[in-house]
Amino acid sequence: MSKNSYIEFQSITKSYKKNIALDNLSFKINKGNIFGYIGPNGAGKTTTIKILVGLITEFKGNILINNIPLESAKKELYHRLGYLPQEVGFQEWRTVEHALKTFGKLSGINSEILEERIKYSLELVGLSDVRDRKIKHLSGGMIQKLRFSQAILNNPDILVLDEPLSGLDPSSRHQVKQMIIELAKKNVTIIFSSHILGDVEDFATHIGIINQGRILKFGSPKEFQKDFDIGKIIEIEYAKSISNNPKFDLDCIEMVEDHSNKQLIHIKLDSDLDISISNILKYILDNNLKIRYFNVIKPSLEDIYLKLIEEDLK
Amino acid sequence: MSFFLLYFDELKGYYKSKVMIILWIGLPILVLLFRLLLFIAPEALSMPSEISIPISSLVGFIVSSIGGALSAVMLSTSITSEKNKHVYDLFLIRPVKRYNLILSKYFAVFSCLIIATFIAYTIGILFDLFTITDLSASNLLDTLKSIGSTLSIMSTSCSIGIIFGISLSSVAASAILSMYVGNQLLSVFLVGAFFLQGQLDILIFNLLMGSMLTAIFLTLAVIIFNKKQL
């Protein structure tokens, strides 16, 4: 275990009957880290993170939390903990404000800073001005904000958000995306798990992909674009003064595509792109070609999760 | 800490609740119905001579049979809903044991069947104070016993209510078992009353049955509850 390592599954095996829901699973987070768990609908996202925060108790390995065994770092966890689960109801007779007593004084938070930290959620939520209408008169998008907020409720330093953006409008997601990179500042470890790459793509520290129960990748968005360089391509558009496209006669140069006035460059694996870019921009210098567009395609981490669950599939 | 946390806020949803307001009216009706039916045509109410159920236990039978039937049919459809709402994920990733959950819901809405049946049999006692000349301490005394026999029959009711809410998924099978099986086990009270005439105070045997039926169910719901993974 790294020195750093604060949450750690090992070999996690998880059935229900004869379905494998966890395979063997092993990974760890670091303190203070953002990480995206990603994978398809049904791929186990959901069961590793009940099995975390002690929803699902009947597993076969371990999960220690800052290297203790979980079993017993519970009671420590539960005050430590904020969770957003995925699925969740509230019992729609209370007002928002008394659904966030109860969880906070069952929480073990305080009295006299309770009412501070509601405050804080609601505010951060922007669901100050329905504190004291009732849950059943909220609408879903507003159901998902109390949600969050009654995950940031006592103030945690793990946060689990299994699909924090399901279900919210364009705004909305924006607005949650804004808090939890304001909580990781705060160095909250956070477990961000979605079926969309996209989501966590713009502000994770580490991404695990999982599919039928395994974890396909681990690593840093950077170490994923590193280790799966699916292929770098340059695009270049020509002015329409020149009839043919130029024939490129560049070691760096796996293959090109002609296109109308359009070329896309497959440049070898093994090349520095840096170096490719510099010796065809000279070709197209010394053949004095006329270009309107020059562009590095680069894949994605969505086309590396997409190629990863086909192989997978496969 | 958890559980008088939780039965305060539980017994604030329930008393509020449609089935909880039918029955803190309804009761009192039913009671001053019967009351009235007693007093106008006696003899609708006489039992034949070799069955000697006192009136006040038929009365407590009655008014237990409807109110425990409508308050397990509430406690199960409401345990049903919200599991399958997976409301009960926020309270347990809390330091919240999974029977506080249970026995908070059980003591909230049998609390409020206490109060409901307190407040129906007291209008009853007045009522027989207006009309009956000579109330005598053996009237309080049937009173009383009806009162114990019918917070028995509901006690039963209620948990038979928890077991189904806690065991099924689905909504409208857990009304219909806890309705169908509750009544079914009201018939064990009333048998055993005719049986043990003269042997063993009606009053006795039903809170022993009560207490024993309600331990069981309860016990039984813990155990099936700790065992649901959520």
The other form holds:
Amino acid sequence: MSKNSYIEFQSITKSYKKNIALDNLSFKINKGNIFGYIGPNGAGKTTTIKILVGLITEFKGNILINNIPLESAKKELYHRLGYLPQEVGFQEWRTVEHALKTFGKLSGINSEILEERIKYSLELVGLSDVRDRKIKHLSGGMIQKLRFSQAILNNPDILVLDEPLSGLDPSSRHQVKQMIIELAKKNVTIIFSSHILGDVEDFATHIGIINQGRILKFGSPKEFQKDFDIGKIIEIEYAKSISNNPKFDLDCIEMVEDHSNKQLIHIKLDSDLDISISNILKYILDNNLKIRYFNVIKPSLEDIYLKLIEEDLK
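Starting from the form predicted in complex with the partner chain above, please write out the structure of the form predicted on its own.
All you get below is the one chain by itself.
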């Protein structure tokens, strides 16, 4: 285990009868990381999360938390772990405050600090003004924020979030992202799953792509961009609309998308990007083309995700 690793999954295997949910799964997460866990439905994300939070206890392999086996650290860990499952059952007749008090007591939070923790968590998610409102009168977005409030109630060192942005409008989604980022700055280690790849790309410090119970790729967003030579597109915007867009007759080009004053040039996968850029710029200079914008569009997380999943299914 590396010096900075805080959570380490070692050869985790889990089967349901003849179906393998996790297949020799291994990866490490450092303290203070925001780990985005993505994959198709049924890929193994929720099973991984349930093993970590103790809802699944029968599996092969080991999990280390701060170099201590999960089995040995379980009692201590669950006092320091916050968990937001996809569905948290709130009794609708309770008020927001009453619901959090109930969860707090069930989690073993000392009654002397519970009120303070409720106040803090509601302020963090922006629900202080509805603490006396019954849950049945909350919107879907408010209920999701209440779930997040419940997950951080015990001031966790590890925060596990299963689809935390589900059901939120764009403004609330941005707010929750910022909360996660701020918690990570306080050295909270965060694991979250999501099917919204753009959101994962926005704020995850590390990303794991899982399919059929196996990790296909793990790394930082920069490592993903560096390792995958796909989606190489050069965007050129011309100084003014031109009636006949330039015809780039270069071997490195796969295709060109023409727009009124813009072109998107798709570079062949087997072409060197730096040489291709030089050749395109030379063409622009030789033909006295006036441009106001030239940009290399990097592959998105969605491009990488789709490529990995497609290759894994072959």
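Under this definition, the rigid core comprises the largest set of C-alpha atoms superposing within 1.5 Å between the forms. In this text the structure is predicted, and so the values were computed from the model without any measurement. Numbering follows the first chain given and starts at 1.
Asker: Return yes or no for residue 77: a CA shift of at least 2 Å between the two forms, with the rigid core superposed?
Answerer: Shift of 2 Å or more: no.
Asker: Residue 62: with the rigid core matched between the two forms, does its Cα shift 2 Å or more?
Answerer: For residue 62, whose C-alpha is compared between the two forms after core superposition, the shift is less than 2 Å.
Asker: Core-aligned, does residue 115 move its Cα 2 Å or more between the two forms?
Answerer: Result for residue 115: no, shift under 2 Å.
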